[in-house]
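Just one chain follows, in the form predicted alone, and it is written as structure tokens.
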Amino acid sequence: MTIELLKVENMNISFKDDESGTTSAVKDLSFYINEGETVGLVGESGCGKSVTALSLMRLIEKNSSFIEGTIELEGEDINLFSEKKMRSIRGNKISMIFQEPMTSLNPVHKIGKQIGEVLHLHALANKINCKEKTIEILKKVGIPRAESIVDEYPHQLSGGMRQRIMIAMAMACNPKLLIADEPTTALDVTIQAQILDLMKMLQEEYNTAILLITHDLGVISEMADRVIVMYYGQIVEEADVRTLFKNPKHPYTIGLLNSVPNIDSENEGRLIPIEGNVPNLGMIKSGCPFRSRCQHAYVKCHEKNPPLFKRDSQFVRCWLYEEEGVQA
């Protein structure tokens, strides 16, 4: 039976602007993860996909931005939570895997300081056993000589190493939820596959979801179930793994996926890129956002931005499925 996890209604993010007041970062954003699902978030830089991370881990200054709509992980707002509260969540219930693991790690500290100090927090061990099970975790991830890698700095171990002990930290308390944020950016393919390899795998051991956020989607076809693809703050098209690269239905979409490499394609023609780039938020004020870059555009995207449509088993933001879809 499909058990829901976590439910995203209607949320908003905005920051404060000396300027205008405020500028919008996600707009109307709303989707699920299900139990022991892969969810891949897509985009370009920009898009707004770490910042929708942060919000589900309420890591987003209060003081400087605005969020509205709603955050339910197992039926309850965590919006509402008290900041104690939420402490207890992070890195329990939720963890998260962030972009670059050297400025992530503590330079200062030892590898099993840092791992202990999650187990200590969430009362999975003591002094006396503490440093016993961060060398258990770090066997699990497939951490060679964790004896003594206990023992090390961030700065003495590689790229891919750093990323296992991130992973650690993160499956530290069998989260039902791990956030992964470009997990393998700067990594070698050779490293990518083994990270990707050793998700999986603990996936598989506690039944933990995903939320795979990538630009990358050579690993979105790998790893994710379902994949929302955002674009200035909003997503435009959702779908399961196999329909959206079969049948991709927005522009932008179906431009990622034509910016990138198959060995399979009869096309021995150049990559065709996405012209132009995503623009500066605040920028477009009325409109579909992807117009200026969108070879479809007509008339009414100009003037109104599209809600989301629905058709067949995809949602898609775009007004050439107005008569074809319903809207969700």
The other form holds:
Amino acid sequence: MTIELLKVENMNISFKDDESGTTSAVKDLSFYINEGETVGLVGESGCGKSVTALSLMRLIEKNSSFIEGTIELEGEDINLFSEKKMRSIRGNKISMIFQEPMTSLNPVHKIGKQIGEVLHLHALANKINCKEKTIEILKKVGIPRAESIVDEYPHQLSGGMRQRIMIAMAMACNPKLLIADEPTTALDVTIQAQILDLMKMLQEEYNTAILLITHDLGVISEMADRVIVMYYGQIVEEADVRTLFKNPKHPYTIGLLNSVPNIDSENEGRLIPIEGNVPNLGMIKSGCPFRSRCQHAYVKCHEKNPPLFKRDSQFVRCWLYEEEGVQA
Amino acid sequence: MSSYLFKRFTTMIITIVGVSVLVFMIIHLIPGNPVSHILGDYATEESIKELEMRLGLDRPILVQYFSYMFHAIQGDLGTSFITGYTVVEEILNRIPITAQLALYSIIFGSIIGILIGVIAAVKKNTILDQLAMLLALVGISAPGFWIALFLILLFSYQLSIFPISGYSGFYSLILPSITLGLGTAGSIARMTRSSMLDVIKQDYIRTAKAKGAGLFRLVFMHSLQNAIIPVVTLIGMQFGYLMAGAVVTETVFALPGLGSLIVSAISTRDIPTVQGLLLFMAAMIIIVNFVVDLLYTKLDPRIQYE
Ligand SMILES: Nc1ncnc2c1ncn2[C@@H]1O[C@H](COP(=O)(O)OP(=O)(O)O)[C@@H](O)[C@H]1O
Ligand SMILES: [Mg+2]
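Please could you give me the other form, the form predicted together with its partner chain, since above is the form predicted alone?
Below: every chain and molecule of the assembly, starting with the one above.
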């Protein structure tokens, strides 16, 4: 049985710009994550993946940004929560790990203190048993010599080890949802695999849902159950992982797949990058934001931004599929 | 001792020696014969010669320097021309006041400065921030004697809370410490603010937020501990300014410390006292900065002198 854990509806994220207006970074985003499920969020750099992730925990600067829409966690709209209530969610029910393990840990605090802090913040440990619990957690994420590492500082550890510490910290309170924003991008390939394995193992043990953000489709194919493809702050395609890799629909998704090595690709191993870049925020006033990079673009694409069309359980935001699908 | 510390220690000694040469040169090259000053306008040529000989001032300057340093190393800085006490006795007599003054003003300046800097950084670009930075600017740029007179007028003359001048225990050091500490507070506030703004942007602060830390914890347990590191260097360097400031402050408040001693020694051409004091103060400043360097390892675990 699947239980819905997180349900985001019509989320809009905008930033105040230099003038007195706002620029929209994420538009009308709706998606859900089930308990224990891994949802991949892919897209090129600048698509709004990190902004989305940070907004779920309300970690973007609140003075210069707006988050609209509902973010339901276990049926409660946490977007309406007070800052204080939100603090009790962070690190506890939803936790997050980041791209840069080298800079994500506080350089002047010992590892033990940093992990102990999250236990302390959510009242899962007291002064007496904190160290013991911390070591227990470190052992669980497979950290060798956990007893001595608690007394070390981040600079004494490698990048892969620091990311393990970040994972230990994120999993310390047994969260319902782990948001991992490019968790392996900064790491060596061999370490990447270890980190992904670790996340998988912990997920199985604790039934944690993972929102895995990456621009690496290889990571997605290995980890995700369902995939959301984002472009210019919008969902352009959503499907379960098999469907997406076998039968991608949106020209952007197809472009992404063609630009990575793939054994059974039609291009006989040739990689075809997508021409051009993600437009800067506010550049596209109307029409489909991908049209300038799209081979199939026609008149309609310039006039109107397509809605999401649904067919079976696959969603695609492209006029090419207007006939086939139902508007979602 | 680690090689870094050894290097640092050697540099410190060389600096002190360099300072001693400089001090010696300045004193012996400035115009005005101390002996004729001591003996007054009606001194005869002969009595001047005789006194010069007795004080050793007739020897070549290099000989004077080495003889001075030879004694200085053994803790003998000579005897005052005027009072007849040894310079070391003079310093020991006066140092409690200056040391207290320096300590209190460093404490005052650091607490106020760091607090204001933190508030300004947390409330960046608000009225509060602008006000704080204006205050810091005033603290840095207002001359010590002006602040002193202002404080005396307000707290001693108008409100009669503090004594106007002279030393009568801790109480009489409050206004002088504030006077002296304000400039320090201003510089520290500025440095703290910019350092905090830098730290607040760091990834590990975002991590702390993601763990559920509140504002107080973020500011004081995560940001400040990192932001304070460059501030500590500044506090060490402020010690030099404090010594300079003590000269004015002690004079205005008529406190019998090293600062007022040096003023009176200069006006009476009391060469051994001036020389000994300058050397002593310079050495103190250099040593304090060395100690601050050592403190760094305690603050920043990434720095290890090994
Ligand atoms: N604090 C901010 N203020 C203004 N614009 C921002 C801010 N953070 C991100 N953006 C913009 O939002 C867009 C999406 O950024 P991001 O979510 O970091 O992309 P991704 O993680 O997919 O690479 C980018 O165009 C970026 O410039
Ligand atoms: Mg990103």
